[in-house]
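Next comes just one chain, in structure tokens: the form predicted on its own.
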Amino acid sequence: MKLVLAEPRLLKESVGIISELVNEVTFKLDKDKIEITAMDPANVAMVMFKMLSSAFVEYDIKGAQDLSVNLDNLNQVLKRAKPSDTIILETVDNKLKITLKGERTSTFSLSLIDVEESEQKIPDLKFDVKVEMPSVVLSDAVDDMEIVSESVALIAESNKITVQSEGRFNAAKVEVPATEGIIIKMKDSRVLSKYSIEYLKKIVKGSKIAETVDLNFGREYPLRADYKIMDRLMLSFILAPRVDND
């Protein structure tokens, strides 16, 4: 196996991301891509990451395979990607060599390790709510909330997408109304549901990947969240709601 990715930025953002929720990984490559499917210890949130072999300059992987990692150690070695580098990924004795080449040329070996987990499918859910917008738009959003509760409201209304969260003696609240650049499709005239502030956090820092983001939700149903960047990634996330009364 022989990966070469010019774009440091879609490996390193992502598995610092995905490293926030999980810790070990499989990576599953075949001839198109590698991907990750993975629930976190908690069982409150799913993340599925997909990059394509066009993200690539060079792609070489002889048959289906899996590779599973420490993430926070893939982590740690990414970070010292530069945004000029470029990343060479290898197998070699049973372990992940990673290349960073550009002024300098940096070299890693990590053991790949066994993982124990039973095959994560993703649930087929049915959304009452789309919602696409600018993906900072939704981090600032999430960033105002955690000054006030552990829990966030998402309400999407035909006009409008509000973001609020009620504490014992506080409360916040961010509207943002359905322009050019942002889509509500729905069925109802009004869903409201909550999710885990704590959450929310960690996923959006999706926005340092993609510019818009995807929400799908229902009333007091999960939350799935996908960061796309054509022919090249996905990064999603399908989140459990909150039903607490805070």
Second form
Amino acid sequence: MKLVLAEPRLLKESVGIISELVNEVTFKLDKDKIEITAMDPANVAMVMFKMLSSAFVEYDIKGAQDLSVNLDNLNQVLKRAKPSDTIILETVDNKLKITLKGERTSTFSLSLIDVEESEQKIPDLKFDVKVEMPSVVLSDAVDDMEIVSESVALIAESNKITVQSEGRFNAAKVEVPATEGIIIKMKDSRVLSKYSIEYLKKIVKGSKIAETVDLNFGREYPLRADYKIMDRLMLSFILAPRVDND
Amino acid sequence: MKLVLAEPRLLKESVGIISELVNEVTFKLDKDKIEITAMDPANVAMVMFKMLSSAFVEYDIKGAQDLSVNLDNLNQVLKRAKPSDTIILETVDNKLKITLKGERTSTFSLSLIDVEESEQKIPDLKFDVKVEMPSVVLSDAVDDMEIVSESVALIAESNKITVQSEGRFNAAKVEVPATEGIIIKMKDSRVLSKYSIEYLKKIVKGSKIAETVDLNFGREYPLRADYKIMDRLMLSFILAPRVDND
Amino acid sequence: MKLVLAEPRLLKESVGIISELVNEVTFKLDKDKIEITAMDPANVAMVMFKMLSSAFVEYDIKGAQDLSVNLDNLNQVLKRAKPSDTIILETVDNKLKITLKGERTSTFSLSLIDVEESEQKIPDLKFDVKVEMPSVVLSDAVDDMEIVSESVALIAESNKITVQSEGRFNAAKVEVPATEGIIIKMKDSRVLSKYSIEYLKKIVKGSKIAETVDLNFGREYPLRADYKIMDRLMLSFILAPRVDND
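Right, the form predicted on its own is done; let's see the coordinates for the form predicted in complex with another copy of the chain.
All chains and molecules follow, beginning with the one already shown.
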């Protein structure tokens, strides 16, 4: 197989974000796309990554193929790519060969690893709320919660989204009104669900990939966040709710 | 009470500097100003902060009031303010409510705390020397002392200020002649006093607030450093001298 | 003796680089140059530094003289120099006096130390290969090896230089063809030698000093790297080869 990418940024950023959640992953390659579906070791978050063949300058894959790699190593290699470099991915002798081609040509080869994983199934979820908003508004809001640093509640109402966190001593709240660029679709009048701030902070880094995020969630129900670039890439997360006993 | 600040920078920088010296403080509010007078836990430095009502866009305080807060928490909140944000401070239900209003609106609420403190009296000091100088000249000079990193001597003479430090092996000295922008007022011909470099380094960060610093000190006597912005703000420190036994 | 340097950058960068390899050094001064020849504590790398009298604005040295100093301390002092400062070096009372003169004048004095060292002889080496290349191409290539992070092989062939590293799981390789700006002189068809990446990474920082590096090496033989600025300065390293037992 041989994949050529003219712009390293998207793959580089995606791998950086995913590597904060999972360490060993399997890329599934077929003639249309490369794909990761992985669960974090604590079973709290699932990450789904898809890069379409149209994102590549050259895309040559014969039949379906699985490539399991250590994501930290891949991340280290991609970090060496300069913005103007071309990235070439190939498999040679049971290794993943990565070539960064620019002023100089650097070649890296990473051992393919065995990942014992039960096939990850993306759960079939039915959400109460669908929100579309600028991705940086969400990441700023989640970062605001850090002063409280416990679970974070997402609250959807027909005219606004609220991100809030309440600790024993301190509290933080960001209200995002449904104005230009923010679309809220829901049947109920108010839906609240809580999530781990630690995971949310990793997920909202998707704002480096796409300008818009699609959020789906429900009452004490998983959250799904999708970062998409049309015809090229999707980075999605499913995060389990945090159910407080208070 | 309700206070509205159009420019977050001054409050943000001041709280950042003060929080390196003290952790729990009491803001004293009256109809003219908000004010902190606090002693560091080691009883070596006192910090005095005053922000005048004229620094605020809206200033509505009914009668004198004390607000004690954890300064680290307040610092964390203010760090989230963007340069163009408006800051609103209110008391609601025994909490300090802080609103950062910009492209988004973030609201934080911090528990008011009980601070058992004997009323801090600002000591009545009579100084031998009064110096006015660019605040960055002082902070550069103190930073130069770090290579020796023991006590620092301030020496005033009629025509120059000297900052110097002598260790067993190394020594450092900065001489600032009394030229343009530097005014030295003193009766004696030479006044020397030593202070802790660790504290001095925190104090000279006042250069982020004001372009000029007023220094007052005496022989083996406390140092007072004042950073002022006319009609708006004053950040002052009193630092105990370090008396060497050599 | 009195030395005056109008541009602090070269001395500052050189001392910073050397101080990562050795801590206590002896500057040998004579009427033409100041010079360091030092071995790192592990006896793996030798560093040679030479600054010619023509690099100084004022150069006044009476007879040969040795000055031994703690390089960390000297580094700390030079770091305080601003780009527009003039640096004055003098010996006063068995101390090295360093004056940084700019908007303010800072004076530092460092104890001269006793260094018990057998005179360092620069070994007389005969190399199989001589390469001249842009210094940043070499430092980028060495930094690329970090993902493997074991010994690094330098391979010279008549038409290219290869930098490569192979670990148990991963490998990295950079090929630099002998095109514009890269000159390779050798008799054999292929010369390979391995070196410690840890040391190489410190050595290639010479790219901050000079745009070109001269590399000399041989089969399982030391590497010599020279960074030169005509008529002013030379920073050179000799690095022992790493002989693997595999």
